[in-house]
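A single chain comes next, written as structure tokens; it is the form predicted alone.
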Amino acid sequence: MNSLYANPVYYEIAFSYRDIPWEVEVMQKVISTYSHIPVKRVLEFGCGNSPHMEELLKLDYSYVGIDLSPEMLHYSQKKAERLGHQVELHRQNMVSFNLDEPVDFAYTMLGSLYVKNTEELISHFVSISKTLTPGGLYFLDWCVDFGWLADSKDSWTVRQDGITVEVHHSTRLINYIEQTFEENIELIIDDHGTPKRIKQTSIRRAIYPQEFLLIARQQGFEFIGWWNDWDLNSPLDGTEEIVTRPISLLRRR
């Protein structure tokens, strides 16, 4: 139970600083502008606590989520039941997965495209090319690295319903050639006076723009664009400073 992904309540609080309705509004604009097909089925990779699910269901989308954590999937299932909706949740690895029915729109949030090497990145795109309907979009939040690998640190605190979660996030370079780094997320929690501590460590591979485009195009995707900080009025051309959370968009040919 010390795993971050085995504690969906604390995870949800830790990352609740986002404006979820606004993010769904941005995705809606992307769909209306760039999708070549009507969108009915929406797929989230690394869905976790499925923060966008409620807003998407309000818009009459069918929600499909993929995650490896049984605790997260159970939490999302209970959320859907409270909302009175049926959803599809699958315990599968985003590196290699299979769905019985295709989807019309797919997305990955908060840099959750977890791959350890180039082979896994290719496998991810092979799987999604079989799953996403031609003309459909793949939307990625903070998954492409526009800066070179470097050690980093960040922290923030969120208080909600008598629970305080202090979050510490850091990365440590492992290997420049393999483009690997160690990501550490630590939660220091005060749950109505009860102290708790959760730490998660992952080994990840950085994904740079040109290799991202090369692999995506090889697997049948066309590049639509990338924008700074979720702002569709701020396309990236490589000359500006990346503030935070750049978004990237592909379309299945």
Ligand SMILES: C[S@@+](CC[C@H](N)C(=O)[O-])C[C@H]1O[C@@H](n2cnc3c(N)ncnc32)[C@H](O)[C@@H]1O
Given for the second form:
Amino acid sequence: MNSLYANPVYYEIAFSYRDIPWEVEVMQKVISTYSHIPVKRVLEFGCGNSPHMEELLKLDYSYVGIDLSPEMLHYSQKKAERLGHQVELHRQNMVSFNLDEPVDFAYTMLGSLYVKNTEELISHFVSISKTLTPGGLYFLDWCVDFGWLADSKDSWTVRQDGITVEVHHSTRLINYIEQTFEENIELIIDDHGTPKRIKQTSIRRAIYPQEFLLIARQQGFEFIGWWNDWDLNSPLDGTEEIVTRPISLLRRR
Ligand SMILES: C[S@@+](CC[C@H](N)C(=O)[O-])C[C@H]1O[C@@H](n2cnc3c(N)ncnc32)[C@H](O)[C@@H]1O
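Switching conditions: you have the form predicted alone, so give me the form predicted together with the ligand.
In what comes next, the whole complex appears, and the chain from above leads the way.
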């Protein structure tokens, strides 16, 4: 079976349920409300197929993406060329990375803060604090776990241009002291009549709110807020029964 992150076309279909222009509007609102600096250069961690890139380029931002997958980076490069824009794409690990020039805004989408342990989580923040201009924001979509780590299952189907992708997402607790879990994403595909299966297994560390705040503060970030379901009118107060796609916001001091 192939790996999901080596198959950007099917990945893009599988996760195309998002309203990307609206999400970029929310990011714009966050920047205009909370950034202490003018924003020109934006950085995405685990950029993959760079779903938000086109909308960000339309708004005149320069786009920088970091990812480990050469196939994803190639796909994003071709997308930028089709759009007639130059972008910066780096094959680097978000755990520890280095850019020649600073960025004014950084973000991680769809829970893509891939760390295996506490040292890697701290290292991620150390690298960002060297890269993000003071006063700039770090925006995270679904990266903080507001529910206790539990075995979870979810599935959905997307049909697009003769391709049907059935997505099965599941998590399985590995160690509750190390807060590690296994994440499995399986795609069962019908590509114009040709069946295919793609799987991605990752070992990850859950990130809970208080440790997120502690590590971020220690690395020079201030906490701005967190909101339910990308809704800036729904700040989380910890009593919500259902938390979906929460966004969290930090600002570099
Ligand atoms: C769920 S996808 C997110 C893609 C895209 N940002 C989006 O919003 O759909 C996660 C991406 O993170 C990348 N990735 C995983 N671990 C990484 C790491 N340690 N450093 C950089 N990229 C990583 C994968 O190759 C993949 O492209």
